[in-house]
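Next up is one chain by itself, shown in structure tokens, the form predicted on its own.
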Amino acid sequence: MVSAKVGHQETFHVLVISMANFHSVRESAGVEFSQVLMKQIVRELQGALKKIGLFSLAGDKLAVLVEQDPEKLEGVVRAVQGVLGEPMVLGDMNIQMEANLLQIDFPQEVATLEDVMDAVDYADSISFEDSDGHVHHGSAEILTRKRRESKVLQVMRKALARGTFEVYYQPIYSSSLERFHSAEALIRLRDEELGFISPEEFIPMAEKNGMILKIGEFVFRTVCEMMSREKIWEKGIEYIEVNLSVVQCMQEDICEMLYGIMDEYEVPYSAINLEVTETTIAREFLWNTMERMRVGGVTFSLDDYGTGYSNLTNILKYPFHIVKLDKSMVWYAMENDSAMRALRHTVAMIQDLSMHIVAEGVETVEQKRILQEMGCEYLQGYFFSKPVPEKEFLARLAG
């Protein structure tokens, strides 16, 4: 139907209804219950829309096809908002649905059938600030983001298949030893067409589709192979920090996988430090993972401390060896007296808890001096070195 309308260049609208919280309902209540719930939603929408076409799409999406008629479209939107604004009643349960509404206007906002389908497909991938039934539009920006995401996913799949992800290392400076004493391993991705692709872009995509598990294993194996080959501990590097994602921590066999790789390359467990963020430790499963890894001597770092999720309870509850102060906290302290006092108190508190501190984002000699004076034992940042490929990292240790 849509194909025919596009072919005849007829003006029409598609209203995509994406159930933002349907996945969580299915996870908590089960597949059978969620199917009954979806049938109830469809019945109530059909009753409100009367003879206007309602279609089921892949995933948890529905679509309404509306002919060229602004008043009719407004009536459809109001009807959908009215139905989804009220709880769905199933037996003795009231379930409030959260829906993202995406309006696609042909040919004003999309020009081809491919554009229409891409916008529909992307409807449940957009993180809207609100899910209260407010209508968003399938604009050219959405299509650009959708196609960019598709290209990046293709690049990631190719990189995994060919082993062309790169692991860079950023050295960490010891104030007491006055030399590099550890390093953080960081994943990098480049493509001939797209160029450098930031981890901030591709890591969330990888976590969403499960690819992060293979990427995480690739990074860990690459680090262990390098450490074993180079006997990195003989070059003054006590341990390498490797980031652990939320998805990795959720795997029941994560400890066996990590121990297995370390055993394969005969890497001492104490030569590995696993970094987790406070977003990760909001999950109960992390405690068991940490305890099982600590038995063998693996240590843990709390990364990005000082950002929005910072919570003293997390430092007290979990057995962290290192707390890493986020660069935003360090930089703000350099220009704000109150922030500087807060940083000093934070450093003193962490020290009093017998944990080590890494201050990130060190870029100037003045920052280095101030952080050392307040007791930051370890420093990381461009002042010492940006993240560099393995060959350059090893050369810096030798030099």
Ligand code: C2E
The other form holds:
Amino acid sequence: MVSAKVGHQETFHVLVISMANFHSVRESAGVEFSQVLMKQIVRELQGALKKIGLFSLAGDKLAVLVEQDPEKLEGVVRAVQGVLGEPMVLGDMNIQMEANLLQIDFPQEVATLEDVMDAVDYADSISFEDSDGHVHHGSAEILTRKRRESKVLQVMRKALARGTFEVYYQPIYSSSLERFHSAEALIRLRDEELGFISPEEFIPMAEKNGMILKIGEFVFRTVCEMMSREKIWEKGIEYIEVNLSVVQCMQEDICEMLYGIMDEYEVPYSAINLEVTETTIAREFLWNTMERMRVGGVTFSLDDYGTGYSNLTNILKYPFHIVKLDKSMVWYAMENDSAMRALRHTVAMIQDLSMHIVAEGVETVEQKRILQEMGCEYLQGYFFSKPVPEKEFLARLAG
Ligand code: C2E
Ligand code: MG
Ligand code: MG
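How about the form predicted in complex with this ligand, since we already have the form predicted on its own?
Now the full complex is given, and it begins with the chain already shown.
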């Protein structure tokens, strides 16, 4: 049907109806019930749409093909919302469907049959992102984004299966010792086709689909294995900072996993510092995890301080060893007087609270000087070193 229209170069809208809660209805009420429910939805929609074609698509989605006429489209949207806005009555059950609508305009927004099909495939995730009862547009831009996302997901799966994620280390400079005294472990992903993929891009995706648990464990194991093999603490590195995702912190057995790996490689607990962000703090369980790790001697850093919604009570309430000033805060201070004053006070306050400071994003000798004058003890940034592979990191410590 769609292909015939595409073939004839007709212009039309595809309105994809995706029911966000259909899957959970099937899970709780069973397959048979959900089939009956779907039949009823189709019947009621057909009744409301009259002669306008309604199609079933894979993945419990439905689609309506409408000719390009704003009034007709509006009528269809209203009819669909009218049916699905009310609970479906099935026997003595009332079920409120959560319908998301995706409008794809052919050929203005999406130019080939393949794109139409891709947009339909992506309907769930597109509408899920900001489902607010409005009609979403399946634009070429969204398609490009979604295609990239599924490619990156594929690359991540492959990298996990083959163990080809890498861990880089970025040394952290101690102003008082005038040498590197710790380092941050940062994950790296490279693909033949896509090239370097930034963790800023793939970590949030891995957090969404749970893959972060395996990735996090891989990073922690790699770090512990390296520390133990190289006896890193004998090379002047007191601890390695490892980023811990909020999803990892939500695992009940997170402490067992971390202790288990440190024990396996006989890594002293005090040689590990876990970096968490304020999103993690927002969850109650962090307190528990922190306490259980701290009794062993593991320390914590509050990462990304100065971004988003930095909250003073967070650093008062939780026993952080280190506060890491985000590079954006550092950079902004270098170009804005008020921001510089705010930074100065922030540094003084953190010190007064007996916590250590790492300033991130130090790229120039001037920045180094200003931050040191302010009293920033630890400095991290390209001025000292970019994150580098293990071998290069070890060579730097020796040199
Ligand atoms: P983050 O934890 O705040 O890490 C610091 C980021 O700043 C790193 O980016 C580092 O390469 C970058 N950076 C350090 N100094 C400079 C500088 O002087 N100039 C500039 N332009 N950048 C600098 P990266 O490696 O791209 O990581 C981005 C974020 O991804 C990290 O931010 C962290 O939130 C996340 N991430 C990285 N590795 C892991 C990991 O193993 N686990 C988890 N959960 N998250 C990770
Ligand atoms: Mg970090
Ligand atoms: Mg940071």
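Think of the rigid core as the biggest set of C-alphas that the two forms share within 1.5 Å after superposition. Because the structure is a prediction, the values reported are computed rather than measured. Residue numbers count along the first chain shown, from 1.
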Please check if E230 moves between these two forms, taking a CA shift of 2 Å or more relative to the superposed core as movement.
-> no
Hey, does E32 budge by 2 Å or more at the Cα between these two forms once the core is superposed?
-> yes
Has the Cα of G82 moved 2 Å or more between these two forms, judged after a core fit?
-> yes
For G47, tell me the Cα shift between these two forms once the rigid core is superposed, in Å to one decimal.
-> 8.4
After lining up the core, report the Cα displacement of V16 between these two forms in Å, one decimal place.
-> 3.6
